[in-house]
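Single chain ahead, written as structure tokens, the form predicted alone.
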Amino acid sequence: MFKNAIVRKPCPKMLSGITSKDFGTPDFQLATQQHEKYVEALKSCGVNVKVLDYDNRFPDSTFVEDTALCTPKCAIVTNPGASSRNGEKEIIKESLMEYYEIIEEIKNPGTLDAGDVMMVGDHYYIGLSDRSNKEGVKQLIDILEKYGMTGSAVEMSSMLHLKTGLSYLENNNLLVCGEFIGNSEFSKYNTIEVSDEESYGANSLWINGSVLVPAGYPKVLKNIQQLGYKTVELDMSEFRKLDGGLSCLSLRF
């Protein structure tokens, strides 16, 4: 069960945020009311959610997900694979401090964004891709493995992070698309496949037995409803913009 959660407000600067889409350029306003609403959800879920002011230094910092990976005995800083990016790892150890007292780091020449993190109960899969390198990813694991954890590289072709393609929904649930549809790394979980068509849908996340799930997709949404969970549908669509997702703008721990 999540506790907390820390998210960033999304900043003006947002509109020259990094994207490999063609779906324009977000709306401020209008993604400064959706992420209103997904406080508004995180903390429905019985979640407090320190919400930290935007910072127009870093066009992509509302994406907090990928500045750190927060375990039950660790937080862990990382170091992220987008040069325009790399320096919001700074900006967010100071809030960790406030809730953890061991924090350790990804040090160059390592490279992770935590977006390409999955947690599974005590073990991490981890998704090697142009953000996240095998020196990253070996770093990380060696940290796991200190505090009792374990985790696992996953190789990856296209996605631009794991949790692009994958969404763990506990339970031994997980939506799986894309490269990871027949993946045998996942074979022992109950795979719920979501097509191309719907592929964004694909990146829901689950909060205290219920899962959020962005809005568009009903597909997504009555199978993960099937399964017996209570479902929040939440309007993504400036920042799908910029190739973010509902899990990319928060830290649960």
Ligand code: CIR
Given for the second form:
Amino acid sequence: MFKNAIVRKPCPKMLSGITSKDFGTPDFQLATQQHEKYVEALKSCGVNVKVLDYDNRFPDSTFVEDTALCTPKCAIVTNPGASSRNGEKEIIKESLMEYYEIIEEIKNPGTLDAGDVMMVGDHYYIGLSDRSNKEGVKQLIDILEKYGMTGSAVEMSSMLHLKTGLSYLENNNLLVCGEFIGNSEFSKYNTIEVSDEESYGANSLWINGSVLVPAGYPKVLKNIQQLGYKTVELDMSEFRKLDGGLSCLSLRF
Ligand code: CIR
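Structure of the form predicted in complex with the ligand, please, following the form predicted alone?
Let us now look at the entire complex, which starts with that chain.
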């Protein structure tokens, strides 16, 4: 169960955030409204939400998930792999100090975005993406083992982050999309395949028994509901324009 979440409001500068898509420029006002609804949804799942002010120095800083991994034993501040985002690690560290006595850090030459990290109990799958390199993954595994947890690297080739195409919904249920379909590392789970046309829905978010699902992906929604979860649909259009999904907008612990 998650007790806490940390989010950061989107900033006006988000218009120049990183994107690989051609979905247009985000509308800052609309993004702010969508973010408020996201916070409400987290609260409705019983989580205390700390809402951090926006920081216009970092266009992508609303995607807090990438900047830290929050485990039950310690927080690990990452070393974000995109240069325009790297400084976000300093500003998240201050906030984590309110919650954690132990804060570890991924250090150069290791890079890591925690969007590449998927938690399954006390095991963490870590994607080797363009943002997270071998050294960063190794450092993270070493830190996890120091505190009695485990980690394993997952090879990947095309997706931005591991959780762009994988979401663990607890109870052995795993949403799987694109390059991860058929990957034997995940064969022990009850895998629910997400088609390419609904791929954005593969980043759905389990919170305390409910699942937040991006609006507009009816097959994903139906499949999740058939597993017995209560669902909350959220419009994510403005964050999608910057390759950001539901999980990217919060740290949960
Ligand atoms: C980026 O490219 O870093 C941002 N525009 C999107 C980050 C999305 N984060 C995530 O998937 N965890």
